[in-house]
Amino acid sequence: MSAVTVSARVAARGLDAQLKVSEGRVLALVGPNGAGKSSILQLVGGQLRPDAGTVTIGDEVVSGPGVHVPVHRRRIAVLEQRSLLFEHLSVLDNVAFGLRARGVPSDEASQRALTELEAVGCGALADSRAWEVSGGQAQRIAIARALATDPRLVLLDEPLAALDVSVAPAIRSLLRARVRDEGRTALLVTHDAVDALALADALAVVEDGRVVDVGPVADLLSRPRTPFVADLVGVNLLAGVASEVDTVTLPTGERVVGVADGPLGRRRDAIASFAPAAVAVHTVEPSGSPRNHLRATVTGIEPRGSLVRLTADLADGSPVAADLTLAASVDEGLVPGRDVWLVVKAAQVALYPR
């Protein structure tokens, strides 16, 4: 059963979204800035009306021709980067706010709020004012407030983006326990592969206002099919056509040999992916065992701790990244504009259908 179905267009935002979320599953939306992820969330949440099509939550059409259920009647909870707590209220009253707004008696609302606070490890803060708590505590309280009303759908809009790196892992684990592990239905917008892996069951890739790929998180992250997802997980992606069982021919005519975990099918669109750490960079074409020698031009060099991230473009403009030691980059005289050979062993290249 689909808990959420979006089949809607918003012309002003260039959005034409087709999307389904199964009951009790968490779907992560990923894609470049401006791709339409937040617009999809706003369609589902009710802040945005479609020009055409419908949005359905459960068996209820909440947006469509002649229909637009207001936000407060959709039985959803929203968790954003900012906790948005009411600073003039106590922590307990913040969590009880949604319940009281629905007419739940004060004592009952307070008891449920306290239960939710204890579930997120903030029971001792019940009498504190919102402005007295830390950022990590505020986000825990926001989670308690979001779940206290038993929403039929949870919308997570980069809930960890504003947290300190020392706090984020604990909040990520809490969200996993309270949302994914409890079988709640949720939509998650994120730019972090760790968040997607930890919190979501499935991944939807959004580009130019459309959902271009959907599948299990582990599958899409381990076999990226778009440049954005490849960048998200930190691998190089080269698209071409399968010419042999272990070979992909690129638009440049160069051939990339690798390892396929299944039949590629001759003349079928295929992808070669490999980690930047697997790429060696030479200023002259080397000889020896590596079977993949790609001609490229250096476009950038960026220090990254003890390493240097070199980027280079193939003849057709396809980018490739390589991680080198600082000494190697200096010894080879690698600077933007320099022609180089990128060498990758076949065993380190994954091949799969596009």
Second form
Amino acid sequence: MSAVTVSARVAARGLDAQLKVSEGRVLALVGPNGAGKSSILQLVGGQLRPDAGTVTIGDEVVSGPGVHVPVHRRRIAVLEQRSLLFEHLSVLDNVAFGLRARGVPSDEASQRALTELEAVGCGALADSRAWEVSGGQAQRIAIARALATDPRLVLLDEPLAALDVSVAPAIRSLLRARVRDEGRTALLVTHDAVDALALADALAVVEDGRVVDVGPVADLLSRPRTPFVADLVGVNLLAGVASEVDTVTLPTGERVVGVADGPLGRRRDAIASFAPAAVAVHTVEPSGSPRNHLRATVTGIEPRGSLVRLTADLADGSPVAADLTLAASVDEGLVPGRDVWLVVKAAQVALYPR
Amino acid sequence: MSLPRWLLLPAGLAVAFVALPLLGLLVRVPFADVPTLLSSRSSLDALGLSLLTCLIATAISLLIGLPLALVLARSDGRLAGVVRTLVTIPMVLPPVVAGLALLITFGRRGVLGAPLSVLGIEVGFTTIAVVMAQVFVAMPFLITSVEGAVRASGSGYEGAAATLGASPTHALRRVTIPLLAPSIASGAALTFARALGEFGATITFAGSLQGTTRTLPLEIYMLRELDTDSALALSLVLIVVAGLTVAVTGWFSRRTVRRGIS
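Let me have the form predicted in complex with the partner chain next, following on from the form predicted on its own.
The complete assembly is shown below, putting the previous chain first.
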């Protein structure tokens, strides 16, 4: 298994990506739609050729000035949303396909394919036609097929996105066992914080074709620094400037008091984050309270399970979400356009440098 | 679906318009004499020649038309658009014009025919000319139907094959072609049927020499008044082949749909 480095530009896609995956590690790429996550995967996979820069796998330059190793010679495995099993072949022949393409004799390829199928719990399906299996089974077989050739790198492009919620967890733990626990090097594109936590060691946030933040998954998810990651983990994020050891002043001039787990440099950019469940909504200004209260205008309200998710904009347009009970939202007469005060206890606000 | 009921009237007329001539012809076919009529020397010559030339024309269409269909399906440039239009033209061109074009180009005094003639190669009025006329008018059916199928199936499977280590040639042989087999088969059946019915281009470019260029449709045309019974018997053969072609293509397209869903 090999380390991967990407330092490449693709003008047509507005991509200028720099990233590195250490050997045996899994890097998750997250970011808004169209940010360039899949393009980065295609650069590594060989489906996309950079205008400038290089892509290396191990110590081999696979894309660079005057060099472009074609997809089929990169010794990689790709798993995407669609399992893309070859419908004219049996399940076993699907898994043996990569070995046969590399010239492994038929008997040996079938034997190894069967071992791979058993490793994903689909040994009994070996003789089935590819179009006879269910969606979850198809993705298990696709995993077996991808790993059968012992690739030096695994590219996972939202491998769970098309699966039924009832089967996704099982496939997620299978991927964790077969990719992360076996120490394979991998790149994972995902829209799901759970996938990132379960499958990846490190997280890279991609926005507008650039890697804007990278670090251990748990660190990045527990202290989101970009609106996208805050959204991903479902917390509110307000950016401002540290004015005291425990206070961040927002662009609106309002102050948010919270708990900092490290020193906040005075006058340095800082972030306040808090969960939507920690936000209370008042229609009259709360008085004599040491708690944070922020002026906002309701922009939307929609049911979410047994709760109601209220969204409101601060004076500078920063969005804040609050989870209320249905009764609370009705009693207070909360409708879009209504001016409200958002109240958050200081103990429930995390402060950290930007 | 709720359509106005009066639509059934014009719809019924359309069915009648297509069905009546076929029924009319079938009513007149002297079924008892068909075996005798079909075993006459000239009928057998025409049947044999049609079978031979159509098989060769279909094979040539597969050999060069299939690669063109694959290339066109993966190209989006201006040139591809021009080529796509070009290969569709024979489908809408009057066959007699197609025959004239072939004659003017490959005939004894034609643009390419004259130099070929100097080399001792005569194309016009030979069985080769019959095959050329058939390929010219029938190959577009294979190209357009296969290109459509390749576009509809997308390039995902080839991409997957490549990541598994398959070279482009390996992916074509082991993935693309097998997955397309139903479309290729139905395209080939359409091509064969169109070649079998070819008349205008053949008579213009290849003439009507018994055993050399007189295919089934030409034989039927010649016999239609001289020996109506023989013409009807031969027509029956063509109707049966046409019916089989429709059945075969229909079966293959249903097969594709079923696999596509699952």
